[in-house]
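Coming up is one lone chain in C-alpha cells, specifically the form predicted alone.
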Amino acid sequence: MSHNDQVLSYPLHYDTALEPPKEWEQLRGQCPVATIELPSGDRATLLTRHEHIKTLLADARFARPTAADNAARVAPAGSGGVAATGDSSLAIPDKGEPHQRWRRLVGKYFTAKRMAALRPSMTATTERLIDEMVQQGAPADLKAGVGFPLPVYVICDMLGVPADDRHRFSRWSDMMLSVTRYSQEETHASMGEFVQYMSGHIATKRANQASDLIGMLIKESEGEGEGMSDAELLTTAMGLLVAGHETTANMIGKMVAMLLADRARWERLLADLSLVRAAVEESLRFDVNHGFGLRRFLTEDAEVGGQVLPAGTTVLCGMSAANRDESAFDQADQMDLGRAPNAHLAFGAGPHSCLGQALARTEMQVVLETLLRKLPTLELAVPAEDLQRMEGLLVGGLREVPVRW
C-alpha cells in the first residue's frame, strides 16, 4: 500500500468497538501519510503516525479549516454540524497572539490548583450519582447513568448555567458535531437556539457580575487589559460547554469498560489504588475511539514522512491510530497500568493542546477512584464485543456500557 496506489474509505472499519482497525498497523508501516475518503466524497490525507502528527500540531502552517479555505468536506452535502462543516462564524482564534490572547484568558480557569479545588465537590456528585445508579438496580448503563451528568453537572457549575437544561445540552453538542446524524437545516435551526440561549445567559451575567467562568471573562473584557469581542465570548461560551461534557462523558464510559474488558485490570487497580492516575492516562492512550480525527488545513507546502503535500491540502490526524504506535510506546497493543511515561496524543500536543485537560483528567480519576471505592465488583453486563460505537458524530465513544455490580 501506498500514498499513491490506493484511496481508503473513511471513517475505517471497526470489528468490535474497543479493538482498532485492522489496517492501523498497515498504515503506520507501510503508508503512514495516506489518501482517504470522507463521507462527503472529497479526498483527504491522513497520517497515522505519533512523530508526525506530534510534529504538525506545532506547525503553524496546518491551520484549522473555515469556511473559506475550500478545504476537503467531512461531512455529505445537506448534512453535519458546525464542527463538520467548518463554519467560521463560531471560530475562536486559532492563530498568532489573538489565539494566545484568547488561551491567556480562558487559561486562568482551568490551572492545576483550580481543579484540585473542584475535586470534593466531584467525588460527593459522583458518589450520589452512584448511589442513584444502584438504587435503580442491574444491570444499568454506566454512562447514562455516571458518565454523561458528571462532566455535565461540573461544567455547568463552573459556567453558571443551569444542570436542569442538560439535554438541552446534549441535543445541542450532538447537532455541533454530527457528521451524518442530522441534516444541516436541523442543525443550523438547532444553532440558532444555542445561540439565543447563551446570548441570553451572557447578558444576565453582564447584569449581575458573577464570579463563574463568564462572569470572570465578562469582567476581563470589560477592562483595559486584553479582553475578548462580544463574539469570541459568545463563542467561547458555546465551544466550552459543548467540550467540557462531550468528550468526557464519553471517555469516562469508554474507560471503565476497557478496564473491566479484562477482569484482571480491575483486580490490579483493586489492589493498588495509586495506579488510578496511570490507569486514567492510559485509557486515554489506549482508546480507540477518540473520534473523527483533527482536521487541519496546509496553508503552504510542507514535507510528512518524506513526502512533499502542496497548500490546500486537507490533513486528517488519526490520533488513536497515533497513540498505538509502536515506535513511540513499548508494547502499544498492550494496555499497561503502570506505563510510565506516557506522551499520548489524546489532548493534541504544542500550542493548540486541549485546554481543559486538567478537568477531564480530574473527573476521569474521581470517577475511577470512586466506582473502585464503592462498587469493587462492577463488571460488564455483556460481552466486550458485543458494546457498540456511537456513529454519525465527530467525537467516539460507546452507545451505552452496560454494568453490573
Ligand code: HEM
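Residue numbers count along the first chain shown, from 1. So that the term is clear: the rigid core is the largest set of C-alpha atoms that superpose within 1.5 Å between two forms. Just so you know, these numbers come straight off a predicted model, no measurement behind them. What changes on going to the form predicted together with the ligand:
For Ala343, the Cα coordinates differ by under 2 angstroms between the two forms after the core has been superposed. Positional change of Arg373 between the two forms stays under 2 Å at the C-alpha, relative to the superposed core. The two forms, fitted on the rigid core, differ between the two forms by 2 Å or more at the CA of Ala60.
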Contents of the next structure:
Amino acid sequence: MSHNDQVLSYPLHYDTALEPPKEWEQLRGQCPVATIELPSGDRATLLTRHEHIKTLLADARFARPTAADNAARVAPAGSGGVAATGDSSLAIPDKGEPHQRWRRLVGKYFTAKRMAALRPSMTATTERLIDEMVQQGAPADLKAGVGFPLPVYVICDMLGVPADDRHRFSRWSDMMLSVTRYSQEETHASMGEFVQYMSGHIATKRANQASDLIGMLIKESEGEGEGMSDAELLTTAMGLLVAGHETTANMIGKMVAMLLADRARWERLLADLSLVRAAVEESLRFDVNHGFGLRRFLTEDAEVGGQVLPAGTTVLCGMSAANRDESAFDQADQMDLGRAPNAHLAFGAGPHSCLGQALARTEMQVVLETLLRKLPTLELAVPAEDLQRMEGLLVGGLREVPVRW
Amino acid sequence: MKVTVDEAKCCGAGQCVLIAPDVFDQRDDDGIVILLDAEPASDQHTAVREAAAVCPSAAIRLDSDD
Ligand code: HEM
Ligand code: SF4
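With the form predicted alone already on screen, would you show the form predicted together with the ligand?
Next comes the full complex, this chain leading.
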C-alpha cells in the first residue's frame, strides 16, 4: 500500500473516551507513516510507532512549527489559539543553542529535588480540596474539585501570581490551546488581555524585587546580555502558567478515571501503596487522550523507518498511539500498575521533552496517594463507557470525572 | 556496572533523580544531571537501568559486565 492511497481525516474518531481509536493498530502495523488531513484542510504526516516518534523527537534539528515555517495549519482559517497557529509573538527560542540556554535558565527551577520540596504543601492543598469536595457531597466532579485547582494553586504559588485570578487563567489557556473551539477574534482578544495582565505583574515584580520564580528570572536578567529579554520573560511566564495547569489538570482526571474504570486497579493500589510511582507512569502511558499530538516541521529531509520525509513536511507524532505500541511495551493494551521500565512518550522526548515533568509527576503522585488514603471507597459515579472527551483543544481530557465514595 | 552521562544531551527532566537519587542529582544552577556514583553498588543496578531506559534524552549510558 502506498502511503498516499488513503488520506485519514484527523483527529480520529473515538467510540468511547477510554478506548483507543480502532485505526491505531492498523496504522502502527501497516501504515506507520500516514498522510492525514487536519481540521484546516492541510495535509500532514502522522507517525504512530514508538521508535519512529522517539527518533524524530530526539532530532535537535526540528522543532514545533513557527508562523514563519509555512507549515500545515492545524486549525481552520479564522480559528485557533496561538499554541495551534504557532504565532510568532511567542518569543521562546525554538531550537538549537538559544533554546538550550532558555531551558537551562528556567529548568533549574523545576528539578526533581525542588519539586520534592513542594510535596508537603501540595499534600496539604490536596487534602483541603478533597475535604471541600466531600463536604459538598457525592456525586462530585473530581476534575473540577481536585484535578483543576491543585495544579493552578501550585503554579500560581511558584510564579507568584494570585490564585484568585484562576478562572481568568483557565479561559486564557483554553483560548491559547484552542483548535476549533473559539474564533480567532476571541483568541486574539483574550491573548491581548493575558499579555496585559502578565506585563503588569512583571512590572510590579521588577519594582518589588519579588523572590518567586518570575522575580528570580528578572533578577538574573539584570546584567547586560544576561538572562532573558523582556519579551522572553513575558512569554515564559505566560507559557508556564498555561503549560503548568491545563495538561496536569486533565491528566489527574484521566488517571483517576482509568484507575477506577476497573476497580481491581484501585484495590491493588490500596493493598500496596508503593505502586503509586509506577501507577502514575502507567496512567501516563495508558492514556489514549493526550490531545492533538506533537508537531514537528522538517526544515531538512529526515529519514523515518527507512523512508525519507522531504523538507517542508509537517509531522504529527501520535504519542498515545505510540504508547500502545506492542513492539515497545509487553501487553501494551493492558494497564500494568507495576510496569518498569516505562519509557512512555507522554512528556515527549529529546531536547523539548516536557520541562515541567518532575512537577507534573509529583502532583499526580500526591493526588493519588492522598485520594487512596482519604477516600479508599472512591468509585466512578457513571459507567466508564459514558465518560465524555473534551473536543476542540490541543490538550486532551475528559469533560468531567463524576465520582462517589 | 559503569555509568556515564552526556551533559550536552541532558534536558534536565529529572527522571533519573526521581528513580535513583543515590546515583544521580541535578545541578542547582541549570538542572543538568550530576553523576554521584559512576560505579554504583549492585543494589542500585535495577534503579539505574530503569533510569537509563526512561531518560527522555538518552543521556545515560551503561557499560555493564555483570
Ligand atoms: C501531565 C502533565 C503534562 C504533560 C502530559 C505535558 C506534556 C508535554 C509535552 C508532550 C511536551 C513536549 C512538547 C513538544 O515536544 O513539542 C511538553 C513541553 C513543555 N511542558 Fe509540559 N506537560 C505537562 C505538565 C507540565 C507542567 C506542570 C509544566 C510547567 C510548569 C510544563 C511545562 C512545559 C514546557 C515549558 C514545555 C516546553 C519545553 C520546550 O519546548 O523545551 N508541562 N509538555
Ligand atoms: S533523566 Fe536524563 S535528561 Fe533527565 S536529568 Fe537525568 S540525564 Fe538528564
